[in-house]
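Next comes just one chain, in structure tokens: the form predicted alone.
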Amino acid sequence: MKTCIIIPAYNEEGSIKRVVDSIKEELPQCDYVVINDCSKDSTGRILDECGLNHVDLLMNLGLAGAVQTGYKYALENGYDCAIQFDGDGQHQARFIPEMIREIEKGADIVIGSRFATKKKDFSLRMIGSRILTLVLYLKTGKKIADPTSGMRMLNKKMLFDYACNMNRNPEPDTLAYQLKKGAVIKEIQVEMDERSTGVSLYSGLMSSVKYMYRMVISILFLV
């Protein structure tokens, strides 16, 4: 199955080469593309100097825009499936073959889940994840254990949908939308490393609270 690994990158100078090198080593049969989201640091220079396959955006589009650009690239180049893969070093390429197998079995979306077989702890960090899992279940009747995971693989049908339509952000509310349309979503257990460089998009208590509020409202009332 022809697979494209999409790596959105914004200010990932400390990790991007290591991430691409790990993909090349683990999965030489898969292709990759880095979407450089108008980084302000040396990410673009590193991509150029190291000859890494990439697309440079002319303006910062944010995570959703960068990922959608990657999906358009995959669609236009005839890939059977594509996976969003973080450029900060948290995701591990060794789990991708198992995700591909789930696509081959008929899944529309496969989530690399931290909690498919492992239980969430009761830390503050996991409260939001538990709430989103509950809200998704109330809305769709389906349990998604790790709705905020950014490690998602789409089959060709979903690839077309996410590449060509508006409002297909890589967020929990789009999972609710696809579930209501009858999409088959599977989760496989993965391990994720801690971010070693850079800053998370949702770092800080207020940012996390705003994100949670927006997702809950979207799932309950807009999907």
Second form
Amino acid sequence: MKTCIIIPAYNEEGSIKRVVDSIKEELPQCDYVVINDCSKDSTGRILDECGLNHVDLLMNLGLAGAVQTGYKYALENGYDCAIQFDGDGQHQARFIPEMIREIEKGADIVIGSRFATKKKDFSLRMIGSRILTLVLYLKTGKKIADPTSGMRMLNKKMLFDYACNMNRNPEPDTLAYQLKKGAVIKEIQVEMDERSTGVSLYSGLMSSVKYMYRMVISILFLV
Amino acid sequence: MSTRTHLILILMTVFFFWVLLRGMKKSRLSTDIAVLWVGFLFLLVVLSIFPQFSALMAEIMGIKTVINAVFLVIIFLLICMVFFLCLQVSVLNERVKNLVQEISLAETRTSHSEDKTAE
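Mind pulling up the form predicted in complex with its partner chain next to the form predicted alone we just looked at?
After this comes the whole thing, all chains and molecules, with the earlier chain placed first.
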């Protein structure tokens, strides 16, 4: 299966080279594309100098816009499935082959899940994750242990849908939407590293509250 | 409603209509949106010129003071207007995003083919 690894990167000068190198080493058969979302640091220069395959966005579109650009790229170049893979070194390439196998078995979306078989702890972040799992369950009747995982693989059908339509953020509410439409979502147990450089998009109390509000309202009422 | 209220409403409408025409003349307002505002103003004119009409409307809505009924109608129309603008902004956002994506992808394609010809 022709797989495209999409790496959205915004100010990831400290890790992007290492992430791409690890993909090249672990999965020489897969292609990758880095989407440089108008980084303000030297990410763009690193990508040019090392000759890494990348798309430079002309304007900063945010994570959703960057990932969608990757999906469009994958669609244009005839890939069968695509995976979103963080540029900060949290995700590990060695789990990708297993995810591809699930797509081949017929799943529409495969999530690299931290909690498919392991338990969540009780940190604030995990309580948020629990709430989202609960809300998703209430809405769709399906259990997704790790809805906020950024490691998602899409098959061709989903790829087309995510690339071409409005309101397909790479977030849990889109998962709820796809579940309601009858998509098959599989979870694979993966390990994730603590981010080594850069800051999380969702750090800080206010943005966490905003994120939770947005997700809960969107899943319950708008999907 | 007192005569003074009528007068104020009429003056407001006339002034706003003038602002509207000026906006169009200076190419700062598209006709598509201007016609909506004209409809809005038209209703205001009807409400302010024919007191029987607004009185009837208040009666139907079960509101005792006529002016309150007029306010309610205006507020509702304003909400509609803001919502319409939100729709437009969403569509514009989406279009700008798609444009940026398409142009960025196209630029990548051209730079790739340039690399190949250079080789």
